[in-house]
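In the form predicted on its own, a lone chain appears below as structure tokens.
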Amino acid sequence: MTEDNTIYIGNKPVINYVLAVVSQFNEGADEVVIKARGRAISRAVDTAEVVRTRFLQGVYPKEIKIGTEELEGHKGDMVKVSSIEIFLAKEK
């Protein structure tokens, strides 16, 4: 797995991330990782589901990792933020 096959979810519309995932698979990737933190987690799940149900047949969630990361907040304090990694793979 290379860093090239990783899609980081931010504040753009879901379709932007869907197209990024689809293009990774079309370029020959066997697996794509969708990563998100905090409020973007729901957008990451939406991206994975739209790819699976509407754009690519034979793609399934191989693994899902969840966790908590500590980041420095605006006031210099440590804030805990949830994170998710969704590993999508092609059926062989």
Second form
Number of protein chains: 2
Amino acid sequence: MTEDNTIYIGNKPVINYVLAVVSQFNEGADEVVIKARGRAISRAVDTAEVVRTRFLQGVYPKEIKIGTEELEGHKGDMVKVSSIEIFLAKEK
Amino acid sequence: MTEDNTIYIGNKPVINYVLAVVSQFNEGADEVVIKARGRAISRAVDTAEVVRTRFLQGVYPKEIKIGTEELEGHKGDMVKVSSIEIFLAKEK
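Would you mind giving the form predicted in complex with a further copy of the same chain, to go alongside the form predicted on its own above?
Full assembly next; the chain just shown is listed first.
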């Protein structure tokens, strides 16, 4: 799996990310990773669930990792934010 | 493990849930489950990460499950929301 199979979740509507994930699988990916930080984490879970329940029934969350990342805040200070990685895979 | 070891994440500050999780472990629980739905999912991950990184270093996310639940909306209609369950366990 290459890094190309990673979808980063931002502030766009969930359906945009859902379609990006579906495209990756349709182009032959065996696994797609959904990554998000902070408040976008909920949207990452929504994306994975909409893909699985409405678009690609054979896809499932193979692994889910959570972590903490340090980012530079507005004033140059370091801010800790939570992150999630959802590894979606095709059932074989 | 009994259902008593489950912490449901709502709209309160993260620290409230962090302290609830820490209390469960301090009272002897081997595992604590953090559950959330919808936008509270990000707060559930924050809770798990703050517990692990600042309070109880020997605790880790043993398993993370995501799913979709159907709830009754304001007008009696059914609404689908994403959910998360984070199983925190003590390292042995």
